[in-house]
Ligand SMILES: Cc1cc2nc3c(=O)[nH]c(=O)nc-3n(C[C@H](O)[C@H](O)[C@H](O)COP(=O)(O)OP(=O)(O)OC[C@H]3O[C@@H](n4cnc5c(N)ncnc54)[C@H](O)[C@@H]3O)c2cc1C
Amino acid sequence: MRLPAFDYYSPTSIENAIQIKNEFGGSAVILAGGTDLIVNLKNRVIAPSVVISLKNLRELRKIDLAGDSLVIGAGASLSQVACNENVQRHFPILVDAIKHIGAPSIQRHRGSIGGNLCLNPRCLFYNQSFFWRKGKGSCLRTGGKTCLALEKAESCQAICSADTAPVIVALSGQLTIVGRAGSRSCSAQEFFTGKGETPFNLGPDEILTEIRIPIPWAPISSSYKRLSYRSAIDFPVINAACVATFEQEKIFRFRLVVSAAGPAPITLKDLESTFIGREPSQELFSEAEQAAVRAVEGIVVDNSIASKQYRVKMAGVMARRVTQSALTASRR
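Could you put down the structure of only this chain, in the form predicted alone?
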């Protein structure tokens, strides 16, 4: 399939990129690695009038320690992030998540961490060819008046399928966003709106430029797991990330995030307080599983190759596995 017609810009500075984005607004899209964008363009899932490439913005590919945080440029390749010494030392969970994205060639040459974080939510009724969608009719995300996945839904129910999303949320990441009005910061959790039509907290003139992850004050125990039908070049059916710190063999801090269930990663906030002061146990792992099932059962809809019932059950299974893996890693 051929690409649609569009104007192509390759700015040499962030300021220039912002200027172009501001000029064209919503009719312009950002091209980072293009592993997802190019496919969507060919399928006519999106038809922008302008494509702005970030390939010449070297400042977006830096990875540095800055005070008590690790700053990762949004344009850094997945391989560059995974091979970085500081990432491997402090955040092996991020390395593990990146290894599940696409294939090694994609991680090295095309995929960027910002591009993965901004991966457009996917839906069985949306990520199809124009010919296929023409037979089904338009959905909420393509200008229609109804959600084809959930009748009478008021917003798009597409799925956040990024591998890095639950990990960066679990690590309390902060995102730097630059626009015409200047630079602002928002938490990784706030970056995801939960609305499939407008999935990210980005203005029409704004660009994600960097990811800041606080360096933990104490060693962390963490785990990332995902369920997919293929071992490579596949999106997760369900994925989950867990991060914990211990004090005298008892849980001091805990965060569990489940994703690929709806338009945004889901943080199981209740567990962050109820797990404090407790020791790892089978009872604890079961609580994590049950909490995950409760959290997603009202969110998951039939818009994936896997059934709703299966995805809800597997959300609990993935939550239990990452919790058990993270909480027993410190003892090992």
Second form
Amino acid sequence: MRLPAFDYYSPTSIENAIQIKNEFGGSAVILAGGTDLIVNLKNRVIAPSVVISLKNLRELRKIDLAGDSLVIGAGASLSQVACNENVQRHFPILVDAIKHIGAPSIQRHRGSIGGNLCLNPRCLFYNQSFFWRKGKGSCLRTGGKTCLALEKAESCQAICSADTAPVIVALSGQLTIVGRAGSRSCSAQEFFTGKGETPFNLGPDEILTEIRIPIPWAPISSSYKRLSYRSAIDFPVINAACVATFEQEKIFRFRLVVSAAGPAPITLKDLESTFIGREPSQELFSEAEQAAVRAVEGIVVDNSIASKQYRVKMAGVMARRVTQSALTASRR
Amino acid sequence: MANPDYHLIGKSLPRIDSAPKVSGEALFTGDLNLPRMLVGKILRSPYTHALIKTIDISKAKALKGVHAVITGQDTAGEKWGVFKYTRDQQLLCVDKVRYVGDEVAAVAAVDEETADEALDLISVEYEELPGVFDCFSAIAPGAPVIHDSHPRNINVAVKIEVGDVEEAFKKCSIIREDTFAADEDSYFMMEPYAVVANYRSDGSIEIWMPNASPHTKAKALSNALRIPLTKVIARKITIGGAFGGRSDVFPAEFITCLLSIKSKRPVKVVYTREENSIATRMGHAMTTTIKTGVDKEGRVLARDIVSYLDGGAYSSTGPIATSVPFLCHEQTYRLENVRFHGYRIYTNKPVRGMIRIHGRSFACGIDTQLDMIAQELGIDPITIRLKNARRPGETTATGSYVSSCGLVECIEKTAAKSDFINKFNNKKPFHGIGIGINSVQTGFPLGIRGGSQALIKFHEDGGATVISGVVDNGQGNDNMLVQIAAEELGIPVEEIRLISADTEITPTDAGSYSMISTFGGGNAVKRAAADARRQIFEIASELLEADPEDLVAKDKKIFVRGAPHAGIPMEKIIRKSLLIGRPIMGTGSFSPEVDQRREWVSNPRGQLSQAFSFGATVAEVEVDPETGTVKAHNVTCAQDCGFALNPMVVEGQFQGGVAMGGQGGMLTEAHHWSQGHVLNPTMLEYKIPIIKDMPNIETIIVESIDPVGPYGAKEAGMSIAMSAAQAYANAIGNALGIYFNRFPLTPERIFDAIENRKSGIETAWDLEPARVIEFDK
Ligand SMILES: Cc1cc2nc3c(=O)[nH]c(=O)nc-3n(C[C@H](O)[C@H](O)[C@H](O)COP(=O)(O)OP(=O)(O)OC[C@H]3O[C@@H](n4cnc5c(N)ncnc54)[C@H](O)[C@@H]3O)c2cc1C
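What would you give as the form predicted together with the ligand, now that the form predicted alone is on the page?
First the chain shown before, then all remaining chains and molecules of the complex.
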């Protein structure tokens, strides 16, 4: 399969990159590792007129401690992130999530953390060749009038399939976004809009430059799990991340995020208050399971190799398992 | 088992094709580049079922860089089918398309971009028709008819009846009827399909493509293109896997030739992964209803089986595909009273062919049901299999004599090595153990005349070149031929060259399907080498003044037995042969003795194949009951391969069989559909296992030394692939106390069966049974 024709830029400064992005707006796309973008270009699901490569932007690949945060450049490769000492010390959950991504040789060496967060949401009716889609007709995201996965859907129901997305949300990450008007900060949670067509809170002139994760003031317990059918080179059927801190054996802060369900990671907000002050127990783990099932029930549709029913139930199982594992693990 | 008489055969030598493949030196069809070569592309139907109203190619033809555009109008409606009575696939659709992917037009252009653009410029007006996408709806009265010649969409109906089935059921103490179903599966050969055709001014055409029989391809193309067979030359090229999926003839070969003829330039068509999935072949989806009756000891007295195979849009190898699941079964198990109705049914889906674990629902159904019966009787899975397993010297239900058979040894050895009985009786929660047994043919008539022939010529340095029609599509045939010749001639493997699978140079061969290559092609090379050796010994006996009977060929020397130091170097004999005008040239041929009157549909009785291989696999698994995911820990497999010519290659075939039949075939490999559109045409969503998923595999080679196979060899690995699927199914069932009847056992299915667990000895799901179809008169 051939790439479509486009103009190619490889700016050497962020300002220059923003300038080009601003000039071409929505018809320009960012190329980081390309492990998602190239496939989508070949399948013609996107048809940009301009591709802007980040390869010459060294500053986007830095990983540093800055004040009370760990700052990861959006262009840092997944393996660079997973091998970083500070990441390993403070956020083993992120290392764990990265280890699940694709295959080491391609997705982890070439793939970037920014590209992972900006991974185009996936759908069985969308991630297909141009020929395939011609037979089925266009969907909401490719210019058609109906969603092929859910007839009555008003917006695209594609799946946020990135492994690091629920983890960065669970760790209360803040994203730095740079555009024409300068730089702004956005919480990881708000970064995901929940709409498949425009999945990220990113203007046409903007690019994601860094991910800032606050260093916890107390030891945190965390766990990431995902269900998939193959042990590598496979997207999650469902995944979940849990991060908690304790005060004298009682839960002090708790965050549970389930993803690969709909277009955005789903934070189980209610639990963040109801679990405070409680001790880990089987009952609590089942509450997490039930909450997750309730949260994803209206969101999951039949657009993955696994059925809707199964994914809903598995969201519960994964939620329970990460909760149990985070709350009973040794703390860091 | 090392035989002291052999010095190279029976040894684990590295395959001659390994290094070039690992280093990237081996060239596949897609790598070929000829001067002035054009890029060919095929326009396919985006619809499942539609009439072609008009095709306008004028704009495409006018595009700069386009050298040829063809449609059904250029083919005179020429059709392909493996048998005369199954010719139903137009090589380019003229009036109707029957599945998403059906070939409608094709272009040849200077580069891929231009070819793609030209395809976009072809406008086809279709009138969409309603489609049918499964067997039950396809045979329903009033369903859309896909081929007018075939009412109710019944493509092939096979009926086999042996003994008195009704009477035998009356004598049974337990009778069960259960229905089993499996989805479509795919091959996912590492090499996507590609064709290069080169038409030349002398009216001949060369063609390269992954294939299972260059001679069959050439013959079909000669007929379709109306070019004399002598001038249709299928060339040898490295092939990246077949698994049954390259056996057939595909429209693309014909189309590429037409493009080359029309443009007078070489043309290359390379399939995308998606095209490889939808427009070559797939495995059949299948529903099988099995009624089995046993006596108090668990001996099967009667069986009545009905199978529906979803054949997709065209016949392909239909009659064979419909019969083979039953035939493998009648080889494996003794059966005196048995009836089989097999129906291959047309649907508006991609065309189905043979696949390495063809008929999952059949084989797994038989073995699952046997375990159910064993449980009812209170006996274990090993005992009930030993009671029913085939022994040597017996004749199958449809009349094939089985001369060599090590099935009992396979069962006993896998059971002992895996500690089956102990683990079966002392089960750990969610851990399971299961066994499957199966058998395959070593060759059956595919409508191809003749067996295999081979030639061997010699070089003045004492080396030799073997010339054989056998094709290697990944299983190691090239190495097999060379290793046999090396053994017979006493020449090191490195000093034997091989020319194979080129219809201009090499003699005929039936093709590398139905597991015939070692048995047929191997025997032919062995005979050719023996013939050459006889000639060599004649000359050597004059030089050594010894009786040819007492001579030995070893290490490139000929010597009198017991006196290797006084040997004559091979090159000396070769030179001498040239000097005296008696140049050495070995010829050999082999044709298996089968009943030539046997026919798949009209006469399914008589000797099917001259030999049969047998295998048993035991799988040990652990199931996560909350997610339905399975971890296979250990797999123990044994196969009676006759004799292991190269144990390392044989073990590799076993391991591949476990990967494809068990780990992939039973756990995750299935196509998903949306109204005839396949949802997972590529490797990302079609879950073939990767190395990290694989269990620990113990291989046991059982050697029954077939009286006719070369050195006693039959075939390697196929009965493992089949039995591995059965073993996995039974092991997962055993882990959960559930008898599964829909395959593959994806986490989702297992989870569903756990949630909706039934009581008693019942299959997990109530499926619509396949029933005998009454034809309206
Ligand atoms: C076979 C296969 C398996 C895979 N398995 C997994 C898996 O298991 N888990 C998983 O999470 N992913 C998986 N992926 C997807 C992908 O490889 C990873 O998500 C990877 O991290 C993407 O990073 P990249 O740098 O290659 O992104 P790119 O392909 O370069 O970009 C991805 C998207 O993000 C946008 N983008 C990239 N960087 C920025 C930025 N700084 N600012 C704004 N937009 C940006 C691009 O425009 C593009 O739309 C798989 C891909 C393949 C082909």
